[in-house]
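The form predicted alone is given below as one chain in structure tokens.
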Amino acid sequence: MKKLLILFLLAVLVTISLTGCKGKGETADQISPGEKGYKIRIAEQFGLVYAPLMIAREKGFFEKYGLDVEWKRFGSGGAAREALASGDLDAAFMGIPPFLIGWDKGVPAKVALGYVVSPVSLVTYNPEIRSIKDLKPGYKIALPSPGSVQHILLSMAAERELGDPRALDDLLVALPHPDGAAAMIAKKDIHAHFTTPPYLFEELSQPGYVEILKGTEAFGGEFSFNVGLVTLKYHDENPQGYAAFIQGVNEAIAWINLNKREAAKILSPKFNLPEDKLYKYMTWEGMNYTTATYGLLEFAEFMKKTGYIGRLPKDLSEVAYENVLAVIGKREGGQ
């Protein structure tokens, strides 16, 4: 009888430990699918590079791991960075340059994962412009904002081809991608547009529109077009929420890579594009949905040299979280 009583009490304790401690302190994988748990505010922007985030939203991948997501939309990485700085966001996705500018100014966030390698190009319809050397005063170049990845890529090309990384800065016009694409196709007010898919592909499908600079040419190889950021406060105070965020993005990217046809069907109405055309764009050469991080320190070194930031990270741990450091590793031997 005594033995049965002990077994009964043990069963009660196990039941309490599994069902009576929901919420903070519970690991993400203990939360049932669809059950809301950890609040997180995530920024989204425009463009095909955000397809995994849109799929995560549609398929409920964040909720699967216990996140209760509040979505906020921004027109540029700079605007999302300001929201991170003011405490209005927990997580955002942006190019490495706007992140580094924020880090340099003390914005309390680090890289939590890479997010998409994507074509990005400078396009023009003007037959008199066939390289950046033809961009003279009076011409206007649209890009999302000063300090954006497009701006720093243009600066890299300007340093190499024009001898001055800021040679084209006076020609810049800040426009969100949809507005820039609309102005380009209407041939109104701007003469060139540094943009990403699907706007890039839509512009190049117009007669007479040509690429005059590719992002990989400017950078000298592949780079992460975007990285995912999480604030220090959220990372430190919500380790389960942070882990759930990483899990949600990982699952979204894995799913989209295995199901691009279905992803195109889901996202076609949101981009107002035919399903077949969107599938073609999602499988365009150079598109790579991946959480690997490329180019972080290379961007930092260029931006420090040219004065866009005032300091360099002493090591990656200053700008990236432990899961990113684990993926990158540290090769001994000075290389």
Contents of the next structure:
Amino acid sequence: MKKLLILFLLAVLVTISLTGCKGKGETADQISPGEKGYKIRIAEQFGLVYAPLMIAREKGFFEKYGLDVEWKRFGSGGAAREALASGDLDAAFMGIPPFLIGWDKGVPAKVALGYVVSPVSLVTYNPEIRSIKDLKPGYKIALPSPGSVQHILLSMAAERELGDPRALDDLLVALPHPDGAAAMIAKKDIHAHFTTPPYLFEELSQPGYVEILKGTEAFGGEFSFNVGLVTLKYHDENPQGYAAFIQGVNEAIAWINLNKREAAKILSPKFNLPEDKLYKYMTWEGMNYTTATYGLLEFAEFMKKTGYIGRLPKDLSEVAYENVLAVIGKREGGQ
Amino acid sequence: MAKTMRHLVIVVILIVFWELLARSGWYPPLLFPPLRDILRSLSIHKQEILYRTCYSISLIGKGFSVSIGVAFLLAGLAVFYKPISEGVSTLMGIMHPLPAIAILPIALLWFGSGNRSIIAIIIFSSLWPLIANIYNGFRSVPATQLEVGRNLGLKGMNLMLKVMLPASLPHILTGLRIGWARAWQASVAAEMVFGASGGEGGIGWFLYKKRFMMEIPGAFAGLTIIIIIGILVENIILAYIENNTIKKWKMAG
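Okay, that one was the form predicted alone. Can I see the form predicted together with the partner chain too?
What follows is the entire complex, opening with the chain shown before.
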């Protein structure tokens, strides 16, 4: 009897390990292959700033242009970037600084479109901290990872206000957004958190939580919080697929900007947030879903000057595709 | 000596294989950095690597010594008191299969994001293999040896120290070996999942930073150090204890 049971369990284990689990969630994610669609592998990402991607998926905007999308899930932006480098992924979205770090090290991808301009701020609940000058050793600042947009923005502010871009590096704790927010709300260990919506909005809704540094103050203007990247190989070998990808995102962004109410309704179960709250977040001051790219070269210049990257792009065409260059244009006469 | 030579030959073959792969051009150098880049990165970052490694070892030292103390206490009590023995084996059955990294989110809630979480993870990951092996060791002491000890008038603590401990040393050493390896794995993994803070952080934090800055040779430099420390502890410290105890006493071949 016992032998039979062991044999049975072994058989189950072997079958599972050889075939893999096809859970409900997995099969639902699979998109039936298009008749003669262009395949593309896109990193599936989650968060308020990724709302256009989620809408494109829900409304079938990529399929409309003949794309057959394979969504790939990654644990972090770092993992998505590694997948771009190893050729396991065709398109992903990330902040300009992580993209530039990858570009500097030879990740074969360029900016295909801007994606979102979003508030991003350093929040604290500690009444003794009112500016980054008050962040003395012993305090801890949570942000998603070294080299993230948040890290570079903090570094920019540190250079301006403290005279040293790395002045705050020893206070940093790398925590994913949800864990950072949980630690902030529990007021445990973490004294300040450099974060993005919806975590930013949730923290700021608590009494006593204030912004001590806004992303735009640190940067000195508007910048794309996220840009869309496509690998060189995909761009060069699949011009139709590339064009369809750009058009799918364009349409999703246009749709979301015209239909924020409905977008909040569609996405509310995905974020597990009430529709009204999600709508409030999507229309928060400073949120702008746009494919215009802001701040690419400014980030590059700062990061080169402070040693986060080793070289500067000679011109934009080294880091962005023709459609981005066309949007930016080239104004003759004067600087 | 011949054994050391064989090990060396295998290591050299591995290094040559790596270098050939790196130079073959089949993969971008981003994925397989050549040895030269890794060594250069080691020398650039040697100060930070040294500091981070010491930091990791001190964290592991703290966690591991707590584990060893608790493991001996529990295993010792379990040998003498039946209810405790049952309690310990039930607890072990529940906890041992849990990967340390799985309890990280809870550790973070209970102990915060600092070192205390990392030490808690180190204790958790090394405690169970230690208890299991020490307890097995104690139980496997032949009854005749215990009887001889008792006839010589040894009791309680004395019996424990003079008969049971030496007799179960092979098991204890196995426990130390597994426990040490798991403590290392846990400390590096914990720092990589929930990065430590910049000022205080071990070699796992170093790897984490290098990964996010895409300095892949740096990441491999960190890995090399972890491997070297593993080899040093295994082949020098643990081997020394083994040679001067169970090998000398002809307990193990």
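Keep in mind that what you see is a predicted model, and the values were worked out from it rather than measured. Heads up, when I say rigid core I mean the largest set of C-alphas that superpose within 1.5 Å between the two forms. Numbering follows the first chain given and starts at 1.
Open item on the list: Aligning on the core only, does the CA of Q45 end up 2 angstroms or more away between these two forms?
Closed with: Comparing the forms between these two forms, which are aligned on their rigid core, Q45 does shift its C-alpha by 2 Å or more.
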